[in-house]
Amino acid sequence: MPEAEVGPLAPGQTGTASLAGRRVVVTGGSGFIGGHVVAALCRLGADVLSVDRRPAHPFRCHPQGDHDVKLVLGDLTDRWVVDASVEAGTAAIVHLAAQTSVLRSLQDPQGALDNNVTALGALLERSRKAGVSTFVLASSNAVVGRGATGTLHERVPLMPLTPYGATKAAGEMLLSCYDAAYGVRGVALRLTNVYGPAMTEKDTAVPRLMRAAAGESRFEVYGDGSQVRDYVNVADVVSAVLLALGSPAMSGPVVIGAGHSVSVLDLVALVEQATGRHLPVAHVPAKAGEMPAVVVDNSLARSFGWSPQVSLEAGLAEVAREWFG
């Protein structure tokens, strides 16, 4: 797109139409969620720059397949990558790149800190200097940790249980600071368990269940499997990202989840139903730092006009078709 069309969002601009011709940087753009976000932004006519450690692969989501997407290859813990990614005239940043494994953060807390806090701080500072008007951060309900004793909402105190949750909480605080002090509008989307097409490389519950259905491995259930989780489809996450980008009134943390939780054992049964296959299951001891329940209230997101559109049954059926035809 012509360079002259690229610039910050005007204060009065709202909706996804305001993204046409605007430079939007997506970190982690070659990943599972990132690939879907990049593709959606391209369809809206945004001038997209993807930042990732590796290029997108066709089997993942091929966002670059039909679109002219600029790409910066590198690690955001390297300052030159941050500088190359955010230039003057950038309208918005969608920050998805992170160390996302809770278990890995317990093994390597310094790595989680470097990837989830230090890199974010450098990106926010570069955004301030470049005049970026909007910053959307992928956060997590893991920020509440010990506070997860009832329905989770944006006002639950931050009490993370793991380095991963702590780094996401720190990221939200940095985002709040740059919003209040420098006018970089920040939205922290607290995502529940995201699933959907193009996650064959992920190691979260749904792809592990699909691998078990394919006979590649047993699915490990931590504890008795009664713990409940909220599963949100990636299509609904993309719509939340687009809403955050195009809604100047939205800022701070916003819970993005289906608003309906199921137990791990119920999820196993739903995947068996979707695939028509029996899943080998093994119960193992519960992991440290695991939240006993994730039940969310998504009413704040709904007040901005967002609502989940993909049921868990329909979403799992779509994933099963991708894996098994």
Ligand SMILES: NC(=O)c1ccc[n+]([C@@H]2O[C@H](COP(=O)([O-])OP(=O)(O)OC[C@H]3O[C@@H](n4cnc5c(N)ncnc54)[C@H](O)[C@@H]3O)[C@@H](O)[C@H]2O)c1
The other form holds:
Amino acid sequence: MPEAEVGPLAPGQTGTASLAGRRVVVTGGSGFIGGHVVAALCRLGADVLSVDRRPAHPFRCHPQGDHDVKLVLGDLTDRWVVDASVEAGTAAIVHLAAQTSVLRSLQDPQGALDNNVTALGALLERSRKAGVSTFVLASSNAVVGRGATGTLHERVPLMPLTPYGATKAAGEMLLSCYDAAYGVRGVALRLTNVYGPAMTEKDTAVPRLMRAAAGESRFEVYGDGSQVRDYVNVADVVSAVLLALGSPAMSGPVVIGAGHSVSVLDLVALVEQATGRHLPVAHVPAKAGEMPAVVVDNSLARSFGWSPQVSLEAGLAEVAREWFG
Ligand SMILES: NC(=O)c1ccc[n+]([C@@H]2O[C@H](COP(=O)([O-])OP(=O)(O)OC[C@H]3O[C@@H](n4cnc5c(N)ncnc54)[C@H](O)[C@@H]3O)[C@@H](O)[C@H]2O)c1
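Can you return the structure of this protein in the form predicted in complex with this ligand rather than the form predicted on its own?
Whole complex next, starting from this chain.
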């Protein structure tokens, strides 16, 4: 579609139908969640531009090759990449690129700050100047950190325990200000642990468990394994992103999680069930910055019509099929 025909989402436009033909920029489009988001937007007929510092890996469910996805290959901490990514006429941005590892953020807080705050600030500023109407940020429940003493919802005070959580909280603050002061509608989706197909390169609980099931390594359980976590399927995250893009009344933080938590030991048992394999497990001391528990209330997202569709059992079975056939 020629550039002139691609405009911002009009204030009254709702639903994903309004995305057809619209320029949507997805940062981190070569990543785990990004690949699924890019594919879904392509299916809806959006004019997708992916920005990443690495090209999309061909074996993942990326649409490159099948669809016409534009790619800006570069690092968003470089200003030219931000400028090249957001042109006038861009309707919306889905910002997924980030320093995503809590552990790495503890080792390199400045790197997390540069990537998760400074690059985001530059992207928001560029969005303001380009007239972008909607900005969806992948945030995390790590923003509440020390405040995670009960069920987590959007009104729990921000008390991050790690640079990762702090930079996501700072990102939410920037989003709030660009929304209030400049009308760039900002939605911060606070994702719980996301899992699903195409995460073989990730180093989070589910792929680690799959590697243990494959006999490649032992699965490390931090502490006694009774800490509970919420696992949300990537298909449900994609539907939350699409909902955020198409819902003019949605802004600010929105918790996106299954709304059902399981202990780490329960997850081990569920993966044994899904793979039909025994998992070698090693107990190691708990890591610094670990949230005591993650139990979420997803009722705000539900009030916009979102609800998780994939049960943990069904989602793990799909992942197990991808790994073991
Ligand atoms: N996966 C989860 O469980 C989870 C949970 C909560 C929040 N999130 C957030 O969701 C987003 C996506 O997570 P993911 O699991 O898909 O991560 P991922 O690591 O698979 O993908 C991130 C992508 O961003 C790219 N990237 C990072 N920094 C960049 C930069 N400066 N410039 C250009 N590209 C850059 C990487 O190359 C990568 O392809 C992140 O913001 C993450 O913090 C993820």
